[in-house]
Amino acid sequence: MDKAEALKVLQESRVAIDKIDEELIYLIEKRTSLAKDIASAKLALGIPIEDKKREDYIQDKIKKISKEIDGDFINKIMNILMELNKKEQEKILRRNTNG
């Protein structure tokens, strides 16, 4: 590859990353919006926002699922997502608490 070659793919690469980025955060953002229901659903069942079975199911799909990524990083990017999730159930459920 010669160095025009290169600097396009690296430009065109770039873009590509950048579009990604958007949707990975648009879809954060939609995954942290159902939070809502799942509190408003854990509160009519009168069970807690912790619920380490569906964790490790979570993180045993994930595991399936990534074939590229190592398996230790995905974890960490779900255990992140679930805890956005349970910190944004807790808010909502304060907030009904509260008033």
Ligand SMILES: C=C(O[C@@H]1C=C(C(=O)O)C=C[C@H]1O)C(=O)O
Given for the second form:
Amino acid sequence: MDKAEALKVLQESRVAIDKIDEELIYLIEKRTSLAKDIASAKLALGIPIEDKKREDYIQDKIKKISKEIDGDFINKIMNILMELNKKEQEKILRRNTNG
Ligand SMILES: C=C(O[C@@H]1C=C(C(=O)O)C=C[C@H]1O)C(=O)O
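Let's see the other form, the form predicted together with this ligand, since the form predicted on its own is already up.
To see the whole picture, the full complex is given below, headed by that same chain.
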């Protein structure tokens, strides 16, 4: 690959990444927005925000789906998403408690 071709590949790859990043943010916000209903359901059921059994199920499921990404990275990515969801649930429950 010559330099001109390499520059073209780099620029086109970055355009593709920018589009994927926008889609990822949209999906992460969509996933996190479900915290509202989940927090309300847990309040009504009198159950805690954190459900480790459910988290372990998700980790195992995602690792089986992923073919390219190292399992440790999958674990870290999903932990971040789940932590984000739990924080959102806590925020919503605090708002409900404080009126
Ligand atoms: C969303 C939930 O609450 C928490 C967050 C989870 C997640 O982000 O997937 C999974 C389990 C819980 O620790 C749930 O109970 O389903």
